[in-house]
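Presented below, as structure tokens, is a lone chain in the form predicted on its own.
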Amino acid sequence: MSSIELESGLSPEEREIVSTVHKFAEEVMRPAGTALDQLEDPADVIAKDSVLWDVFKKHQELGLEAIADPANGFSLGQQARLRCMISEEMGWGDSGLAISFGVTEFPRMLATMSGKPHLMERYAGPQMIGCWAITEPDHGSDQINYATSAEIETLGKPNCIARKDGDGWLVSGQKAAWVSNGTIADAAALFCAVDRGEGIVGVGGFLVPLDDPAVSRGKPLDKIGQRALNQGEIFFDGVRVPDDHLVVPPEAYAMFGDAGLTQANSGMGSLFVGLAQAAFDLALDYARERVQGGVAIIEHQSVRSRLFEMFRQVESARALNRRVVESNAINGPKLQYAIASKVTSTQTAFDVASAALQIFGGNGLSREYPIEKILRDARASMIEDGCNDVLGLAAAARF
């Protein structure tokens, strides 16, 4: 990957950032994420003596949450642009392993965002694996619109409530087999029903420590692609969690809702551009080296008219997705356009890999080769963090 070389005004600094994150992708998550793919039970993912933990330990060391500290005089156009090119070599390196990285924050970010020191101190260690506990197993692109009672109820009762009791919360219910992290996170940024005593008013935003026992976790997820990325149910049986722990009230969920997803979708759009570039470098590579017809198949017009299409597709991904992210850093977010940007990545993500793989050839069908992992977890970014196809009504309900 080496979109960097046309990268204008880095400063050292954040050149070095690029570079390390990208050896940690090339030396760390590559092989990992590989290694982990090919274990046939999901369970043996999160094992004690898996190589998760260690990639877990070895990214917490590279301390990329300074990037956002005023004291490193990182401008917000520069931290947008970082965490671009951070996300774009996480994603390079493994999507999945990528994606765990993310939502690890989701406490964190939370705990953050109430201002209150003593949930700072609790949900912000560097070591805690977070989750983003939202979605549900009747409501997965409904939670897109679960705000207000009236959607609720035109929607189905949800499958999880937090209902006030005394001077704190009990949570009940369940969230879907889909949570990122679900199985193994010491904490989760709860989005929920709220019952305030006269019914659902809404949904909210807890901090809830899942190291309770009223919690219990359903089995790793087996799926066809980002097998490197835990992802699992998790159960409440009446969790009592304390008043402040509600972060976001059902009155902000809205307005908290947009700027989330807004994160989220750029935050995919910047990985799976990484993804994408993946794609093509192993395709190049391969065209480079594969001989057919007394030359490599490089010299054929028709693999070089392949390539320079998954090239453009690769670079204006990244234009638009560059462009959104800083626009949502300096202007406040705009959710429409963070969607433009992960329906555009992920599509071009799986084009990109599938075209890929066609270079391949037979050998692409190969577990030997790395391109058929890639297009595995292509695909399931369509899908992950809102299907694009109902996201895509969500961006235009905005015009």
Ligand SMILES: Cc1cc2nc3c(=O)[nH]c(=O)nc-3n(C[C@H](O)[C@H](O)[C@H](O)COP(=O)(O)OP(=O)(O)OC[C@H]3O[C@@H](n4cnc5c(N)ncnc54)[C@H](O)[C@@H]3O)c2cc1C
Second form
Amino acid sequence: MSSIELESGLSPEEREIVSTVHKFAEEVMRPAGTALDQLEDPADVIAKDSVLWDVFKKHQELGLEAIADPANGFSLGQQARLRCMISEEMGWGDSGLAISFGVTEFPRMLATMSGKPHLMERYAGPQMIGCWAITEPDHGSDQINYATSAEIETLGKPNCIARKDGDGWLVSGQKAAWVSNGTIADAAALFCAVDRGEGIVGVGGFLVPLDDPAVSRGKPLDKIGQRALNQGEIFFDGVRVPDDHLVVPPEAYAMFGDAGLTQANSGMGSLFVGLAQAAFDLALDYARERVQGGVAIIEHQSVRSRLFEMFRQVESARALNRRVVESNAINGPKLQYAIASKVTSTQTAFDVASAALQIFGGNGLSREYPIEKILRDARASMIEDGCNDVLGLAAAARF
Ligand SMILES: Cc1cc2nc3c(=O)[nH]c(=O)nc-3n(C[C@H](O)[C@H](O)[C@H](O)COP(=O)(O)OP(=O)(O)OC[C@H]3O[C@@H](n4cnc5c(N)ncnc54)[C@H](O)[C@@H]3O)c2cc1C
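Alternate state requested, the form predicted together with the ligand (shown: the form predicted on its own):
Let's see the whole complex now, leading with the same chain.
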């Protein structure tokens, strides 16, 4: 069931974009995500003959970055609404693949922020697969709090440090096994501790090419949900990067961290509205088909009322997300609202997927039906991009 009819004033161009993305989500992402989920070995997700590469290619061919091109004349509000609708569609198709497309943008974003043409040329190309390497084996939730040097001391030794070395930086250490696209990325937006020669002064954001011989990767991570999303450690053994690859110096990190997490969390908010919508759609179709007591189960009042509750939750999460994304685009980032949207959407996704599984009865538990995968995918989202409870504390600190 699509809620597109509720959108007022969508231009024919906007309608066309959303319907193209829906087709991609339905015909490319959903079947590929299902096939990748079923692979026993996560190394096969990124194997040479994996369907993953075809999905990436077709995603690039959509050319969605053109939405932000002033030549297309979309206002900031239109761009925000389109971004929400596109992410919802992608989350509806397959949330793991949608996250893979999302994090690939991070080096491109840093390169664009730098304003330096040579960095944009190197890191902002359409073929570039990127990642956001921020969490570490010993620092997961710690990274949500933008560490100053004093805080880093309390939190304990960082696992990855960039040290000033002549006219550049030497990066050594490792990032967590949770880095999305960590096993395949060409470049990283790396956020790590910075030492200019007199001890750690905070966290900085670097562009780091991952084809450097001093970079190595861990084994692809095996996990219960979003299995199409490849993840793995990245090890840096004295990787040398030029000075201008430090795009976010420690002094600017608190401000950038707020803006970056606002964008990431509000994007998660849209994407998991899409997953919740997928769970609702599947449950509605099933309730119309499955006959018990001589009638389709949708005729039973308790099933109908469960479906209504799911529908209400999805639409509430969508409404909050739209408000947050639009306000971020027009008024600037407000992290607490983005967190409210991420937490609401991911909790809704999990609750709606669980209710959908209940409507499927025993079949819901079977791998022959799609709903158990959606529930597993939704569960991961409550930890991804920050544990929901820790994010809540970070939001409340801004009241
Ligand atoms: C699907 C997925 C994709 C991810 N993608 C990326 C990525 O692209 N790049 C990247 O760098 N990382 C990524 N991550 C890592 C993710 O950001 C971390 O898993 C998350 O921040 C939590 O860190 P942790 O797993 O180390 O848990 P911990 O920080 O060890 O937390 C364990 C528990 O303790 C609680 N807790 C921790 N600290 C506090 C506190 N201060 N106050 C109260 N409670 C606390 C938490 O709520 C949690 O319940 C991803 C994770 C997942 C699941």
